[in-house]
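The chain below stands alone and is given as structure tokens, in the form predicted alone.
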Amino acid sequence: MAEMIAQISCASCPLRKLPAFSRVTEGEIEFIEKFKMGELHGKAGGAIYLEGAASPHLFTLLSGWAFRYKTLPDGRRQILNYLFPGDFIGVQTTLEVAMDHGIEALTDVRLCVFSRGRLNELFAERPGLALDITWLAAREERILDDNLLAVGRRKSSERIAYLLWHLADRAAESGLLNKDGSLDLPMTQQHLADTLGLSLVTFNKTLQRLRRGKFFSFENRRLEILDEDAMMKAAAVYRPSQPTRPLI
């Protein structure tokens, strides 16, 4: 899927100049540089893991965009959630157990690679950077809960506008947005289809009667919020404050 390439250092990353990230001490960044093993590049349909192999790798994403996914033994797939720049993946299994999910690259993609058998060394020596990891999973099981509660409860109409909310919300949060506050969006209809549980014809009439309202614009994979309040009401959905997040 990828390829070594030269250590960059996690001082100079463009994420930790993003207001929605944590700042942490030269010290910690000393500590991540160590136990930082390289970057990869990979590119777009490529694996990061392969679903029901083992990894003995944890990545940071730094740039470009990825999906967790599972699949039933006769093919049908279901996408768990999508990945921005910053979040910290692996953490979701225990070395040397097989991967019950795949996690595939959406576009290019840029990771930082870690040592899974080192992470005890993390939590012996920097309380405070497990305690972020620790952080980034329970935000992780948060956002799972709230695509549970999309899939499990929400209408189809709820569900798709729920989604494309969430999908803006967390790329204005990664500086990913467009400068006039728009997305180009990289996953297929069919993609987003199978986040929601849905057939794709579903998907598409559903989608095509939320447009009718006129709070969002989503042509040709380009979404913009046109009311986000209005947006959210149709979603169902409130926004809680935001903290600033770790980034390892």
Given for the second form:
Number of protein chains: 2
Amino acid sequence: MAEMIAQISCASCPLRKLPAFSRVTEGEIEFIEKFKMGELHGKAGGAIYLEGAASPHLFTLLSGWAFRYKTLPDGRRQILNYLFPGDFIGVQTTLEVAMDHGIEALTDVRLCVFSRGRLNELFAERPGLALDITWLAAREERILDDNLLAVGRRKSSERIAYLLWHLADRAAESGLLNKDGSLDLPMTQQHLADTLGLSLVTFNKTLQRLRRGKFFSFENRRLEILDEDAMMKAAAVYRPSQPTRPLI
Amino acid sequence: MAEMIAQISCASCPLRKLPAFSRVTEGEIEFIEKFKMGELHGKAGGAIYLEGAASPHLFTLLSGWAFRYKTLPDGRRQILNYLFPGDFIGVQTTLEVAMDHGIEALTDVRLCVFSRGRLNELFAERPGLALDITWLAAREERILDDNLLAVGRRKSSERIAYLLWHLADRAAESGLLNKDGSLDLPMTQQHLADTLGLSLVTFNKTLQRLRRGKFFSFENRRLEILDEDAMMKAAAVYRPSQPTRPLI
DNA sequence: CGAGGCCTTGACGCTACTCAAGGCGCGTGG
DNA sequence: CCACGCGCCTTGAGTAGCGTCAAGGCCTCG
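Switch over from the form predicted alone to the form predicted in complex with the DNA, please.
Below is the whole assembly, all chains and molecules, this chain first.
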């Protein structure tokens, strides 16, 4: 599915428009340019990483949607998280270790390819960028924490409300919302069920039940959150109250 | 619960005995020494981080067991992962953001305290250590991936077998096994159930069922894996076969 | 000796799963 | 142009797994 294409300048990278990337300096751009190996285009449904294969590459998602997943021997699949433009792909694994999860494109994607072997160069020469990478990894870990809480301890209706709210939130960050605030999701209900540890049937039936609440709409893969408070309540989310007491 | 005590030399740090830390250079030790703010002793059951509180500190666990967790408003708790000696605590959060998970000590613990604000100094001056931190974060993410797969897609007996196997594995890495290969776990069945997204009762009943298989023993919190293959089979774990095909 | 923490077991009910079938929309080919 | 197949969504029926409630036992500690 993969097709390598010619170098494109980082200075004109679409990601630079995102607020999260605005403070990257000119010197850093210049360095990234050297670090970049090329650009990769993938088709919807194609594999970016295969489970169990080793890959010498790191990627940044330039455009499109993808997801990370793991499977059990008998085929049961768990989607770990969704990847949005600007997300870094592949820090999870080290040089020697084989990928223990797969990555698949949900839409056509454009990827920026980096050399994994030169990562220590980046750390040595551009500590600012290194810190950014670590920060991205930490953010991904927080998302995983949230997902684990949802799958482990929320009931089906809460899980669904949580996931839809979460996706809308991340999409907003990445500037993927439509003008009217709605969001077109590329994944099927099977994907969403596999994210939440639910069966497709349970996902669908619970979704029907949630739809009757009217605080969001989700038809033909178009999601719109109509009442955020109601949504958060349905998701059993709370904004933690102010710090109880600082330690040491 | 926290009690700050006097500086202790990093050169004699107990972690240096672990294979993972053997290659730290003298220069790096010297730097760590400056970066270190002190040592903290905590009692079993005490909070290291509180959910929702901001903390300006980073820690390394020197000895003892702890766990990270999140809770829902109504008290349902999900344990995210367990912390072993050598694990880094607190990279998950950035400077400004409040902790969105809590950390609690399972046994008495000794922590090495670092200044979070000086993290960029570390990245600037010691890229090798920075890479180590990122590597630790990536490893933690892999563990979370595995947990998410277990909680989302394994059934209760598989989850329990998986968790016991995983704990034995990590304990072995950290040199916590008894001479006879058994392992004394500090957590209650309630902790384990909260790790796996199960109720205490289901955990216990399923454990009884698993015990009849005789491929491990787990009595009075002492765990011993008697037949690793049977254990992995019960856990629905597989060593992934060789890479299908390399991409690009 | 009593209290409390933890483990264990039984009874019962609900949630989520599997199996099964049908509908809708879209693309393809006769 | 319409029939057909396919992917995806939807719904019903029956079941199994897991959760809750409840109670009792064991051990430790005060």
